[in-house]
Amino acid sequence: MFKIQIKSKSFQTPDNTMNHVLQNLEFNIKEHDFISIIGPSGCGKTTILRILAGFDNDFDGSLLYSPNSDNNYEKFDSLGKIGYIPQEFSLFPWLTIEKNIRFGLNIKNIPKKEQDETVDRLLDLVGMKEYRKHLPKEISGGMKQKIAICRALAINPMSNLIVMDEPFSALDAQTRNALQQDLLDIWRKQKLTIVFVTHNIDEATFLSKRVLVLTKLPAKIIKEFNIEIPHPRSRTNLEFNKIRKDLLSYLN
């Protein structure tokens, strides 16, 4: 469905030297995939998501898309076509929950009736219909991330692809675990495709169908893990903990 080919990505530092971040990095994203990307801090994980979402086009490589499963890929511009959820809470504090979800729909001039239907459907999906008139400051951190997911889904992302940059990192462990399960439920019900950056090995093992492990800078993929444990997964399962241990071994 998607093919990401990044031959190189660099940033210029204040002293005019080049910081080489990504090198010879390539992977596919299949329909209804759930891919987690892990690696050392500062190795370019967020940069990959920004390239995927179309926010960064200054790299040597290509984003390719095939609407079918025939491997006939074409270059495409992903800006505004893929749902993006950053690490920090990204809701507009002066807008109600409902208006936050409508934000992208207004930009696209979607008719109000269609907006109403979309907002109702998404609030029902995350169980938050009664909070539609609340401001972000009036709801919990976990609820804010649910609304961020709703806003990403509202734009009807290309092939239902959303990318998420450590969305649960600021939450306490109990809320984080609950939201991981909520995300899996949404992924399944909406037939989403997700690329998910995390530093948490347990989280990557619990959520993912595939995990890509990056090296230090300049980052490339050193290992890809296919996780075939069926959902729902138990964190105390022997196979779960073996995969978790194997993932950790590549980061040490």
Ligand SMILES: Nc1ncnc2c1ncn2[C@@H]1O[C@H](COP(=O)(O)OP(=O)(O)OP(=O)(O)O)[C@@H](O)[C@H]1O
Given for the second form:
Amino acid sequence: MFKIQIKSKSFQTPDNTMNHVLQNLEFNIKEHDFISIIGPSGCGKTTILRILAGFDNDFDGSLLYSPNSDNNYEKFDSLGKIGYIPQEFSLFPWLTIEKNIRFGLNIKNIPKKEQDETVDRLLDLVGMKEYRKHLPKEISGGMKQKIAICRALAINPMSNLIVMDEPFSALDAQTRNALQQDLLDIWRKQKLTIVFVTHNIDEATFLSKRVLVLTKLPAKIIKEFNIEIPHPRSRTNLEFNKIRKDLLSYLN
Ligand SMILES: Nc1ncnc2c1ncn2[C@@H]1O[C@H](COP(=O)(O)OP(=O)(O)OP(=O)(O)O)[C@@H](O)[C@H]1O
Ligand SMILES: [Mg+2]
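Show the form predicted together with the ligand, please, because up to now only the form predicted alone has appeared in this conversation.
Starting with the chain above, the whole complex follows.
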């Protein structure tokens, strides 16, 4: 179990004033959670994910981890230990699909045989074994995002935690819906823990156990929704639409 505590996070602007982005923002991430974060553009969602992934340590607050989920938290450095899928397509265009997945494993000096097993297992998981020698430009946008998920999982993240920054926003509606279902299948099969940023209320309602709604700058959490609709969720279901409407009312 993780806890993120941000008392404040600011960036210096070019005219030397401070842009206060996040303030008194705290939440837990439980094992096998699925948390979506929604909020206005520019409110600090990417900043939260970058802090979680350990790319940005320049904030007042801490990242905490409770190894036994018993509320005994210790500070920890998450860099390289959790999976991160950034806001833009992130595959290296000059590397094959297989080499993209191996990238983090090479950095960690994982033996070749173990790498081979990981690549096979993950390509099998997303049903893309026959694409291993392809280059990113030779596969579709949806497939690229599946490979980005493989790459995030390849490093064997702590508590199977991956953070995803609007991973499906560049996809057409049909591909997006299919990938949401694929992601839920992978989440369940691999017992993943996911923190997911999206602007799409329908997507947040379809996927999440919990949704955190952020305010404008300096952003804090104004509302947390627990979504208990069992899977598979139907987008036309009454309860689904009620949650969607409630979420929308907090964004306007
Ligand atoms: N490296 C940086 N240097 C200076 N300011 C930054 C930096 N990164 C983000 N900011 C500022 O912090 C604020 C939050 O940015 P962030 O990218 O986290 O927003 P976001 O909620 O992810 O937006 P979007 O929904 O458009 O992706 C913005 O005002 C942005 O200008
Ligand atoms: Mg962003």
